[in-house]
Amino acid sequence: MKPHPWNESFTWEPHTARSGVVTQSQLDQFDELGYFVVENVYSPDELAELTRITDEAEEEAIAELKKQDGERFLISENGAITFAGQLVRQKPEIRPFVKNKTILGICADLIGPNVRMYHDQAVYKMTEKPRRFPWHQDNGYLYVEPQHYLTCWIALTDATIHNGCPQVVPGIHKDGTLAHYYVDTLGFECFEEPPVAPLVAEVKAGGAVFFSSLTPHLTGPNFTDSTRKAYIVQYAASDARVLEGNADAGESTGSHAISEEPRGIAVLENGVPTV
């Protein structure tokens, strides 16, 4: 393993519970392995609303797709994972939802006090063709500044090693970012084989694996008859900035605030969920 280019000097600093949303025994096992589990997140009618709008733009994805020769769009593909994003941009309907007071608290927790929700999509996993999700960083894909933000992956229905759960490797997000590589059909990659045993996360429709954006994870086929369907959404302080260029070809050649970016919007000010 290398680090990213860019990662020319990183520290993880502890997290401490202040928001009474979660225990500091959970926080501990985040600082420690990178990632806790909550159950329950959403009550059964705002889970069955936010699988409402995470299925209408599923369906938009896929009639999109169609147009494709094959069927499929860079890793996305019809019959094996389809990415709906911006939700919060395209459907406002979707907002009260990243603005959960369980999700928030946790982001105060382990963020700060000014957050932006910084990305948000529906991932759907098909039975057709079975096809796993490469170890990868979510700061390998837009490498930000903090490197540590926050992503939420939201169960809609029952995630399994089964079905396709997320998986992590334990202890690697103290490094900061590590290079990666694109695999294609798959994605970006950090390594093939984890260097220590991954753990599996499984959660049930309505909780959420909460990882940090140096988390290394991926989520496994499909091997069941039903849709593994996910929203994944991610959070980084209001002051985080995106870096520009090509880290393979040196230095980053600029870089811009996460607040310019469209598919955003701000969640906590000062402490306080904004309006």
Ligand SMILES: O=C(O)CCC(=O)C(=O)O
Contents of the next structure:
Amino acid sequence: MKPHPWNESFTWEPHTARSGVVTQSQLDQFDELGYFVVENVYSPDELAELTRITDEAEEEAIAELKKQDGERFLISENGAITFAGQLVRQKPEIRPFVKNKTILGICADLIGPNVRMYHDQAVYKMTEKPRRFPWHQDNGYLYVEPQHYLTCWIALTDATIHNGCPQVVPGIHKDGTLAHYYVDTLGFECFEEPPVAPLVAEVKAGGAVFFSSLTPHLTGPNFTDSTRKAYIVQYAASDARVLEGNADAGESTGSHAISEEPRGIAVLENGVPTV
Ligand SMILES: O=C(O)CCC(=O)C(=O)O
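Switching forms now, from the form predicted on its own to the form predicted together with this ligand, please provide the structure.
To see the whole picture, the full complex is given below, headed by that same chain.
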């Protein structure tokens, strides 16, 4: 495991429970292992409405995939796994869900008083065709500074080891961003074999797995007959910047503020939820 070329120094800062939404021992687990699970983030009615929106987005993503050769594009493949991105931008009715009170309390504890929802996508995993899913850190895709931001993996259906719940490699987040290499059609990977045993993060529908952008993770195959549905939302400090350029070619060639990107919205300003 090598550090990402742009990760010249990194210190993991421990977090303190201030919002009252989660306990200090949950945050201690986050600091130690890089993740924790919170059940019942959404009520059954909220979950039904959120899923209605993501189902619609997934149908649109499938319609697009059907126009592609072999009905696939990179890792997305009709009948296997679909990614429907930028829903906050395209479907404003989803915005109240990314401003959920529990999630914003966790954002305040783990990121700070000024937070922007940075990226979102619905990921549906169908009964699996055998394929590898790469171990990756979310910051291994687009390099953001500060390197630590928060990924909230919301289960729209019960997520278990049998249908592709998240799995995380504990402890590695403390070293910051690792070098990633591209695995053709699948995406970026930081290692093929985890250096320590992965932990399985099962979560019931309506709950969420919270992990750092620095926590190596993947989701396993779906061996069941029904689709595993997730909505993944990422939150970063409002003044975070995306570094530009090709890491393999050397230094970053520039950067832009995440607030310049149309896919995100501010969710916390000076500790207060935005309207
Ligand atoms: O939800 C999934 O199946 C995988 C999503 C994931 O790991 C990601 O998009 O970073």
